[in-house]
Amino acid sequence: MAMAYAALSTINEQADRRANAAATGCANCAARDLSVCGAMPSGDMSRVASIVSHRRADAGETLLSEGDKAMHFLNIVDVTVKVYKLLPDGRRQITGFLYPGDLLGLAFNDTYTSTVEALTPVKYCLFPRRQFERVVDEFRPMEKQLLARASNELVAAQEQMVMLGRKTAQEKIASFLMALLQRARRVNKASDSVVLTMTRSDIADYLGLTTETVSRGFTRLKTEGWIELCAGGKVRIRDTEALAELAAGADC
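Just the structure of that chain by itself now, the form predicted on its own.
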């Protein structure tokens, strides 16, 4: 009997250590301040840690597939993924790119409406939908965060509709770069650069252009002196004002 109690005690201790380690990992997560988890007090992070699954994916690997049952929320921890839909004839429309702190699965659908694919090796978290919703019910600040993100997604969708339907090719590219710059400045207000983890083909599928048009557009912006194309996919914005005006519709 004593051995049984000792074994049970050891199991409980190991479980406690795993829970504490998970909570510490969530509290120290690099994307925490950018995600909905940032609304939860550090002392309560064990509640999130108890339901989360930490995952990794290689470049090109599918994280979620369109049409699969929507069982989880997905939160990006590191680097970037692309979100896309496929038409019956195989054509692809990229509907967005997700970055650290972004959450996927806010739409109230029984199945995922898009496919999510890693652009580079990526870290992400999976939250079981029902369990995560219970946590949100317990912590109202997280609910406010989710509502704010849902509103932002709606605004982003409306902006993309305008961009795809009304803007010229050059305006689309400028809008894309300005959106990336604004995101970069959430982390570093003084940032003047963005890093393109996606290919020119990915950008084309997002903007509704051809790959050749995207390449010519970047070349034109470089020739104008508005951007500088650096190694590793880095783009330095040299004339933010001019790029912003172009993105707003002042095509030159």
Second form
Number of protein chains: 2
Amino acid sequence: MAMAYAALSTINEQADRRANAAATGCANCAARDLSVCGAMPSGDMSRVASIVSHRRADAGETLLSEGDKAMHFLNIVDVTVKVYKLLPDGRRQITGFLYPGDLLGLAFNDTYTSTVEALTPVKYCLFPRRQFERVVDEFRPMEKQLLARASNELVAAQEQMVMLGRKTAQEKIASFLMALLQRARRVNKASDSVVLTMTRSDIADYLGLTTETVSRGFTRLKTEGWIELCAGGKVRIRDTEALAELAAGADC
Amino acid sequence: MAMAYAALSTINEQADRRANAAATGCANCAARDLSVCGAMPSGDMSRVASIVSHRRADAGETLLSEGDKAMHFLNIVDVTVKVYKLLPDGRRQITGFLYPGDLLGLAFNDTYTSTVEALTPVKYCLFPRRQFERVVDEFRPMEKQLLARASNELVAAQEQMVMLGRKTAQEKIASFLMALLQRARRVNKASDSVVLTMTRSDIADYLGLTTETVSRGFTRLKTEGWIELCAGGKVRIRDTEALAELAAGADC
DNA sequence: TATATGCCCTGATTTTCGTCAACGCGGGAT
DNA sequence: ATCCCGCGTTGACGAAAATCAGGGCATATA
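Now show me the form predicted together with the DNA; what you just gave was the form predicted on its own.
Below is the entire complex, every chain and molecule, led by the chain shown above.
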């Protein structure tokens, strides 16, 4: 579960059509239980709904940029976005991919410290920062929820550091696939495949590698019979055991 | 400011001598303003003092281990500790060095997710987990403080990811020195030197390098005249500009 | 239909950093 | 004092991954 700038939650279609509609939208939000809004009692959801506005963005569109004034708290929605930071010469590090229910934490700083870009057409909720903070003040469980998420995010970030600092290219790729698989299994328990909505270049920038190395890594996993590359970016994991062991960094 | 398992705050000598003393210790704590305790009104510090116990550890001693049940919230004290995670085959990634006032966040999970080890003899406060949570419940500003710190830690963690994933060995070393310098300058504004309390091996495991590469990196910075290596692990930064530029990852 | 563009893969070569090995130094123990 | 042992440094070598280059395929565009 990535935490960076916003929480991702699916807005249902009706709510989206009448954007800024106060009453019904948020209470019926498909991703409500996934997001911080899950901490709100149903009866009080109108309080949230009253400050939210709903937006959509096309693939490749930038939702917010590093360095911008943090005016809003984003609660992202449908499908996936990537969060990244750039070095002056253009080197890029993707710090996370966000899915529905994930939280965008940099809302607590004055300026955004990363850039967020849509991987696919995406729907998201926008909370004016001050108002969102007021709602959090009013509903203590929401604050607790935020703290719990932040804590989880920190643990995930440390895991990510181990990966970036100490794993080999092959282990990084295996780790990436296993993380995606575990996410898929939270939705569909018996799933044995993942869909890569991001490009090889995105994966490379997430793992601290080059696109070529990522490509070769996938090929090698394929020739070893551990994965299968299907159409539409779908990857079927054929040997979960082996992949998990590689991902964990076993001594071979 | 690293966040992992505890907050670091300096206990004054008296307080340390009568460990577990309820009344005076915490209110006079030298690091109180640096730690989460700073959010407590002075009058209520006895509430904190009533649940704390004070400990000390020698250099190299392990304060807590990855996988242990998280029974306590640590609030570390004097000088420095390192926080790390291990891969099955022994590869190590240090996720942070903690200084007085830093917060150890993994208190919100059921088991510790990293190991914490003293770099030098260290004093620390120990809060029983449940009781600490109760105090946080009672004092809302403390919860806010925790959330703010967690948020800052996440930003720092993302910065660390950029470093691990996208910077060269030389840039990593420069970044490390600059981070230490900035910390030194928060205490002594005009400082132009830092003291390395950790070994080359620790630095390597923090930067995702080997000791040899770290050593060569220091040597190169020295021969370029940007730093000076003095006795006692002291490093004098002679060209802050150059070092900062290298650390930032400028295109050369 | 032809052309262009972006993405993915693969090969050849280079470079950075890791590995292996050796040595000096200083502090602690005997 | 002498012996260790851990730490830091340096050199020679090797390997993993980056860089450079090209080619195929699909989708978009003219």
